[in-house]
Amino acid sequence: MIISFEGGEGVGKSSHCARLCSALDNKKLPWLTFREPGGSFLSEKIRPLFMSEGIDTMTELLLVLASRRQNIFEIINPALDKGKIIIIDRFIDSTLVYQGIAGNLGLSEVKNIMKSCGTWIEPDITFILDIEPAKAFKRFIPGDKFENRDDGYHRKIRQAFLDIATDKRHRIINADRDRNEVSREIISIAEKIITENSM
């Protein structure tokens, strides 16, 4: 099973990934987690290249897909074969939003490229953490090239995630609440679907 966490900057993806992993530990369920870009040795080498200023959007896309393809063969497929639950901080939906919509490459074009190079894998659950960008800004100190972009860019990212959340796997989570309340909702949904899939 694959569970992905998506959303704009500062919505709490990393924190809630960690909290879900702790909940799975308590249930004695095997799990594995990583972020995108990143994960495998090669993918972690690709991450700083991806985050570099001055590269065009197609280059970003190709870098993140190279990272993901390596992860699929080195991390994801072996973990699935062992029955592990894989939790990913950003995955296919971030690629659609950041490079496809915000980067103007086109939603269909980016999806087709992912499919053609074997990097389109739909998670079983995708949590889209949603919060007003102005409130999210208060949660982090801007540092990377995406965090440093203007309010209009972040509002576009937020709307893009909401617009593409149309599949059964998508769960839009109001992240503008007490962190424990958000965490309880995420864990409850995940545990229910994990139970259903194991039957």
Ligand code: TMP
Contents of the next structure:
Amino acid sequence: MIISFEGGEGVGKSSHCARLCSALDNKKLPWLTFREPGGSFLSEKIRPLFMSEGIDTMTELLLVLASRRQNIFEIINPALDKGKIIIIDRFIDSTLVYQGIAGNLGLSEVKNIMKSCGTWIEPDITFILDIEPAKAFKRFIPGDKFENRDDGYHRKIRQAFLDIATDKRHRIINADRDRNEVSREIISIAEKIITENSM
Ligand code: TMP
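Could I have the structure of this protein in the form predicted in complex with the named molecule, to go alongside the form predicted on its own above?
Okay, now the whole complex, with that chain kicking things off.
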């Protein structure tokens, strides 16, 4: 099964991915984790190109999809065949939000492009970590091109994640709380669905 973590900058995705992996270890469940863009050798090579300044939004989209397609064949499909739980730090919803909505390529257009190049896979659970951008930005020092954008951009990203979180797989998590409380909620939801899936 696939579990994705989504949300704006500084919401704590990476730390909650790691905490979920430790919880799965405690239950002796097999897992694998990676971030996007990135993951496989090729995809990690694509990441700095994707993150470079001044590139066109469609170029960004094609780069992240090239990264994802390679991950699907090299990491995701083999891990699913082995019954592993795959935990991904950003996946299809980030593409819908950053390139489709904030990047103005269009939500349905981006979804169709993903479908037509075999990069549309819906996770079993998607945690959308939600926190007001002004608060999230107090947690880290902005560095990359996305993080350096203005508050209006980040508020648009936050709203876009909330707007697209309409599927059964989506769980909006209030990340503006004590980190342990947030991770307890995430782990309990994940364990419940993992158990249901294995029955
Ligand atoms: P992060 O790994 O620090 O979250 O940074 C990755 C950046 O890439 C983040 O700002 C969001 C962006 N991104 C997209 O724009 N589209 C995508 O499809 C993905 C996966 C990430």
